[in-house]
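The chain below stands alone, shown as structure tokens; this is the form predicted alone.
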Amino acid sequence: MAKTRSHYVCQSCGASHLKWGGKCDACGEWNSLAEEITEAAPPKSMGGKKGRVLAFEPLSVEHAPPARMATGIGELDRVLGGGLVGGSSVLVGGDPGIGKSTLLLQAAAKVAASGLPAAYISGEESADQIRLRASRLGLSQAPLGIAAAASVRDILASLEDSPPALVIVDSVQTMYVDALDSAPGTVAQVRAASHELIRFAKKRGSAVILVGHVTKDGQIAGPRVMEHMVDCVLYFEGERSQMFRILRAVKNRYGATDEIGVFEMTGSGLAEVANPSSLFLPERDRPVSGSAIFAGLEGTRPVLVEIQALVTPSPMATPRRAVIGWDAGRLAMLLAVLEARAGFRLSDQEIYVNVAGGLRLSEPAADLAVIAALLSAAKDCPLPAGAVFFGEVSLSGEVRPTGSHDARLREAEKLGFTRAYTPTRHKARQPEKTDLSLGITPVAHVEEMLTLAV
């Protein structure tokens, strides 16, 4: 008979200890061991039989791309890389109420009305609450294979036979291996049946989509090899104060990373939004001093977005910095770039800084708009209409090139921008070299831009 091991693994960050502890030595979290208890494997020597001799073949060779299953729904499409890929596995995470489960009911819905055979398991809802769910969005008449199941032996072999081209789990959380001797969620839990969800897929060819808890950090809750382990991850972002979802892939052996879909939260479910930069600008009679337009990039995605900036005289010794949608660490720096290299002082002064939308930006060539919202907020003064700024702020002062120039220039034309403030080194690239209609004003140095708002 085997015998058993018993040991400690923190439920934060999946490090093992051999005694319990108040603290775990490896993340430093508080009251995150439990017990585990596994069977102990007698020990093998490897000497005794030889491996199976490899074939390895020439990186030249040539192969079709796979191929690819096209959701039905357009911004799901996109994030992933043009669909879902036979065998592989989605990991989607987000936070509770974010619309995971919805969006993903529709995708399974509109793979099966297209023929293909599709399959939803829930370890959260009972099957009336998927059907009552599907009747609120309009899917019911969808010919989806619907079950409630938490255990992944009777998973597996309820698809085995009948593997379908797409298989939903939600959420893997709640899913257990029955070898293992603990609680459903542990960090052994989770990764033993991710380990046989995703050899499954690989397996018998089938999509699969894993759904993911987060935590109070936002994170995939779980050990972080899952995220190792698919193929690709998808994060869920939005505010539930906000109707709009921004689903954005953060993972991707299939497409690019940072791409992004955009949907609007409705009463009949997720609506898929064409055109996202039109949900980020503001619907104005007249300017109005402290917001800049941002012409960025999101994956392959050109996005404009406004930048808010208020700017207000403090009555403590120590000013308020608050961002919402952007680093403050960033703001920090470029408020010493414009005190240090422009002369222009706003250390005695509140700041508040907003990405309008709920969208969050992680481009260091927001610096340029942010810091025009700052100037326009600080003089009171609107900026000039119809303008579009991009471009990365030195510690020097300078401003230095983006990528993906030409994207930004015409995503700002198509939507009736005329004039684009960027980094100087594109001054070679004038309208009248391209097909571009609007005007280019190069910006060398911040200081440059204490003129514009006057």
Given for the second form:
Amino acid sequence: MAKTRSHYVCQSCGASHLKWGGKCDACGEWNSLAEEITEAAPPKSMGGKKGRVLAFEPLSVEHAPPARMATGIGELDRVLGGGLVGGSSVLVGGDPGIGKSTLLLQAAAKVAASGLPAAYISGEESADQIRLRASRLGLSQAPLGIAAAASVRDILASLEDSPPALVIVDSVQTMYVDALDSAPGTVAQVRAASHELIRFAKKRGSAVILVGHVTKDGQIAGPRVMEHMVDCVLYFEGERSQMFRILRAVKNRYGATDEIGVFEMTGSGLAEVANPSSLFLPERDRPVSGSAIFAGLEGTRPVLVEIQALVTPSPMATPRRAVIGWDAGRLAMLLAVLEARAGFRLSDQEIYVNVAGGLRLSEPAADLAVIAALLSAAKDCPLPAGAVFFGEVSLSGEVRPTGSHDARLREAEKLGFTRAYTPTRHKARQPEKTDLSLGITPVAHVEEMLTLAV
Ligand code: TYD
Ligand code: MG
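For the form predicted in complex with thymidine-5'-diphosphate (TYD) instead of the form predicted alone, what are the coordinates?
Up next: the whole complex, starting with the chain shown before.
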């Protein structure tokens, strides 16, 4: 009988330990070690048998770009880089209840309706539950094959004979490989199940989409080990209390990773939002203080979004600072720049910054809009109506140029804005465009904001 060996694997980072402990030494997570039993394989040496000789191929072969299969959901296709690639594997992660199953059932039904065979396999819901969801989504007539299964062996056996163009596995944490003793959802099972499904995709040319749950701190549970195995990693995010959701690519072997897809959760499933700016802009008749519109960029698409700030005197020695949808460290930096470079002191004030609508911004170009919102809030004076802001602020207080200057201005103009506070352009690199009706106020230094905008 083969000897078994037990070791303890961190369910958060996948590190393996010989002894159980309360804390994982590798990632510092508490209470995350679980016992896994493996068969101890006899150590193999490299000696003796010779390996197969590889036939190296030249790099410069005429190669057609990979064929893409459009899912028919434009926002999903955009994030995938133009549709699914046959033989590829995609991991879709997100909090429970965010809408992963809804989105993928809709995508599978669309693909099936377009005439390509598709299969939706759920380890979480029964066939009746899937049918119920489909009827709520108005998809009951789609020629989609559904199955409730959790054994990877059964799944592969069923797909082997006629591999569908698209296979959805919801979720990978419920799948198990019967050769392993550990429970579904453990690192070993998730790794083995993903490995088998990805290998099937590569071998048979199906596109496989795996659903993965995310832990409370935002990692795909069971965990990083999957992210490097798949070709694309998409995160589906949003506040559950808000109606819209954002699909974001964090890894894509076949496209850009900075694209986002925007959806709205409606009574009949997820609807695409083709013009996201309309979601993130306020609808009010009179201007209020502490609100600035940022002309941002998500991937290749310009998105306008409201940044809100609240500044109030603090009774505490260390005033509170809270940021939602932006980087707290970046806010601390801007406050320091305002104080040191523009003589505007906020250190005895509580400061709250919120990006409207639950969008998460990562662009440094939001700096100028945050500064505008902070100044407006601190002075309780609304910013000029119809104004947008963008520009990166450096530690010296200078406002630096950002990419896609014109795309941002065009989007602002299209949505009826009349003035833009922007970095000064590199004259040589970006000749002035004259066909814009929007007024431009170049801002070279944050100090100027004190007199220009408020
Ligand atoms: P679901 O796709 O089950 O989430 P996940 O697979 O990520 O866990 O989405 C569940 C939520 O979506 C649930 O709270 C109800 C809501 N929902 C709608 O608002 N409209 C719909 O048409 C459907 C199917 C779900
Ligand atoms: Mg689900």
